[in-house]
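Coming up is one lone chain in structure tokens, specifically the form predicted on its own.
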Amino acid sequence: MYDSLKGFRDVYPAEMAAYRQVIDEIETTARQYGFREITTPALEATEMYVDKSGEEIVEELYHFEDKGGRDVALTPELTPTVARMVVAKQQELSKPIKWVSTRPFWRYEQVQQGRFREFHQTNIDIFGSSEPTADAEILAVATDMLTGLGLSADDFDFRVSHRDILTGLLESFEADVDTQDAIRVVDKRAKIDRDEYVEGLTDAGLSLDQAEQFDEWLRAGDDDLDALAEMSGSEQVADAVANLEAVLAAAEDFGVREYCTISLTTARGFDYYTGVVFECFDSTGEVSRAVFGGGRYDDLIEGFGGEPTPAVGFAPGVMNSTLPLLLQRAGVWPEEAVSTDYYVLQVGDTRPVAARIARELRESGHVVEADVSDRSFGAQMGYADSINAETVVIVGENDLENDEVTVKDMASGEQTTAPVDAFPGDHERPTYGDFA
């Protein structure tokens, strides 16, 4: 007997349809915005991820020497291989660039609530726009996979930040300063205390009384971002704020700004963030790590050898993450359980007819099963039950005798016959009523 690897789940089919139902809704969601759909490689060359975040990202990635003696590793995210993507055919892409894409990734790291070593995403990206439109219309899309899946403005709020604010407050110091190792520390604020936290700072290059003044600005920022601006005096933070603030007016534009807060601590850990950031968050607090984020990554498909382009994206997590947390605490996770339309059922030497029918109904695009193990009448209808079939067909001797099947309605347990030749027939979904 084998056991499942650690950070690695079974899910069975009653599990499996309520996950569907999430993946269906934010897909859907996604389409309606022109988001285009893409399939993308499990493994990537290693050296990817290293040039992109350091040598220490090997620590956290599932790599090998393949067969031909290359050093390849299984995706631990999309954005790299979408950005070598748009590298690769970037003079024939039109702009914008809007893709969407659903699949496992893969961390070694440590297994806690809502973060596993396999998981599923769907990544949402827009390439070639600069525009606060884009970044707004990525708070929107996100918006409505949320309520679409059943969630209001009391379960979940956005906390929106922009990097280059944070950037222009620490270079405003005079001092010599590690903005990468900063930023990452600010990323960690709400999950250290405050010594750790300060001594962070302190370490990527302020003094003790810089760090102090910089976190004082991070919470004033919160409340008044102009008045931020101006005490900072620097350039590149009011045109920060400027940006920040165009989008949140398109996002008012777009209905969704009451989803949003200002967090000027919320960072993103990624280097490769550049503008306005972003991430979801349980409003109870009863899920404690973030649900999902993202953001403007302006940089990176140059920095691939691409020509300059803009992006703007994020990525939920919907298997083995914690929006399904997340929808499990507010009480709109979906049923676990599998559903049928149809059960065919055979009595005697029925099976012509009894496939007949079953074709004609997948054909009209329902769910229909039939017996393929010859049980016996008793066994066949436990089975039905089993699979929450809605209306059983029953396809018997004595019934084509009659020239009739019947129709039983399983939630009531009512049953009626119907003429054999007009079942289904026109009827687009045929049912007891339209029988009895």
Given for the second form:
There are 2 protein chains.
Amino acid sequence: MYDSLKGFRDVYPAEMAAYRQVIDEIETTARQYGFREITTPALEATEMYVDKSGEEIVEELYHFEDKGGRDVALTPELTPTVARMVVAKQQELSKPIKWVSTRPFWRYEQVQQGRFREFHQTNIDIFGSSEPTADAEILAVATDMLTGLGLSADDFDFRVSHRDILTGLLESFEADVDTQDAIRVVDKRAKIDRDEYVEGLTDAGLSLDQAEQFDEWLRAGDDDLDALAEMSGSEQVADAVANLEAVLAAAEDFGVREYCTISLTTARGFDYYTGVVFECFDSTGEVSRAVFGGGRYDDLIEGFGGEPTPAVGFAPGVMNSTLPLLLQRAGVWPEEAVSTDYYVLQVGDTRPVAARIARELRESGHVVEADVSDRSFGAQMGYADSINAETVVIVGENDLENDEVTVKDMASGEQTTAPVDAFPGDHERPTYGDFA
Amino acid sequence: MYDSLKGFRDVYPAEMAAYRQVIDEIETTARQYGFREITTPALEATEMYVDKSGEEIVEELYHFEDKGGRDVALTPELTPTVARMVVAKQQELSKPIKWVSTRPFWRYEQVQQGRFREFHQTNIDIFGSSEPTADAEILAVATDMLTGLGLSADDFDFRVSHRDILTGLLESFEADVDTQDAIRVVDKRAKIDRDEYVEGLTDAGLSLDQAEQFDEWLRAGDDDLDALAEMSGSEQVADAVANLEAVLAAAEDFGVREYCTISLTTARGFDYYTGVVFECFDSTGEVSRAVFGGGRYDDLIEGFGGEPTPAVGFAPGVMNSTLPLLLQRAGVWPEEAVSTDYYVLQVGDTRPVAARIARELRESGHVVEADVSDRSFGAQMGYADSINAETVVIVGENDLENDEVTVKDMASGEQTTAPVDAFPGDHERPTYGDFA
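Coords for the form predicted in complex with another copy of the chain, given the form predicted on its own:
Time for the whole complex; same chain goes first.
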């Protein structure tokens, strides 16, 4: 007997039925906003990640030398791949480019609740617009996905920040600060203790006083961005504040401002972010990690050799990830059960009629099973129950002598006969009630 | 600038729109037959393939040692994984188990037309029935998928064979034959020349005369199975012939017999097949390779440490595979173009109204884009055209002063005004015609 690998999950039908509802809702919402589906490779050259991502991600790569001697990696995230694809066709693609895809990614990390080595994300990105409207559309589509799944403003919260506010504040100090290092420390703020946090900031080049000042500013900014811009005296901060306010104004027009909270200590881990960033959190705090996040990354396409192309996006983990924990906490996780419209039960040598009925019901779009195991009435009925069949159509030799079939409603147990020629006939979804 | 790896394709939205139609048709058909979606890992322990599959597949594996020192492989096919999953939960799963999934697989092989190193397959399997009805249901769902895609009986052909006929014939010779080796030679028959074929059979243990006799029997059997059973004098062959005939009789009841041709030289490459096997071919021969195939594999679950569990299945390659070549040859490949129901065009400071209209149209299920780039009327109209918008709703400052918006039909170029409060109002899918 073989086992699955640690951190890799087998998802069986009942659980998958719940995931399918979640994924369909998320993909449908993206499609309705005009995001277009793409399909992307599971393997990329390792150098693409080594060159462009933060070190943290590189350590977590599943990478190896292929039979052609290339170092290749299982994709840990989609952003470098879509950046590569935009660069490859930048002349022919009309802007804005709006892409969506759902697929697995792989990271060799500690397995814990809601975190696996293989996980599925839906990636949603807009390329080619630097306007606040684009950032706000990302917040709007993210909100619609979550409310479409049954969550309300009481359940979740987008903590919104701006990389240029962080960078601008750091650069306003008279110090030789490694801003990327400092931002990575801010990203870890909630997960480390105060001493470690301050030490991280001083390691990045701030003095102890500057580190304290910086943190004070971040917390003050959450309450009053304009005052922060003033206090810092930095033009970069003032511009970033104006940009963040414009994004939130557009979010207001899109009806999603109420889901957003300004939270300057929300930094995001990846180095490539440039402007607005956000993370989705469980409002009750019961799910303690960020559910997902996203933001603006205006420099990545140019860094990949393309024309300067602004970009903004996000990526909810839809499977083997944190989102299901939030949906479960909020009581809106879909039922884990398969569903079946009809089971066509054969008794005796009635296969041609049973097959005709099954075929016609399928042609009307229904989920229909029929016996493939030559089993008894009782065994078939038990199986029909196990697949949650709503209606069982019994095609028996005796009934057929009277040109009838029996229609059984599985919830009530009631049954009646129906003329075989009228089943399904003109009925779009024939049930017990149509013939009783 | 980075490149994708050889044999790995980037699929952009227009092409993906065509693939999406194909995949949706195939998945919907499987779902209507009661196949239930599962999701499975991309990595498995390499030993699972080394132990159980033919050597041919092992040579083609992308495999490597992970950071935990395990030799792991990118899954080259789904069957060993689903066998593992059936064994893991065999007590709790009600039979028949009917599973479907669509996902990528990876094989390090020669890249050629319709063959890539990463390709997407939909796998459809039934576990727990040894009845001919199960084999026939597999042929029926495969047929419905192809006819649902617009193909007719003139376009494709299922070449149906039976492993036990091949095995029985081989074992009826007074010779020490390696039947698996011989069957692998039969599988290659169409791709190698006559001398190589005969040499392969003699290498497997047949004499030259026996090899000729064997081949003659295979060809004679295509015309008259019963005569072949008689000629061979083998009980195993007679049983297998009866089984194959029962499968075809059930296929007749299911309305798909006409798509099946008996073709005993169709053997399938994998060693795990046991009973009926089949391959789908282009009837015109223009696409020369098998489009996909499947069959019965009754011993695999037991070989994986489970209770004896009969199984039958097939796996059309839905993307970066041969099926698109057949659909293109037959002229039923879907149009490679994105589609958009509405573009909401803003002129001036009209975002709140434009956002309200876009939101309401999306709530009715439509695909709706709106400006995220703060662009001119002309640039927006050009973009709306590039995404094939059917209707453009122009929300302009001047119109709004009269409480109106403009509705433009993009095919005809005609436009009219509509009361802003009645757009979309009660209209499920408001168009130019509703207001002209």
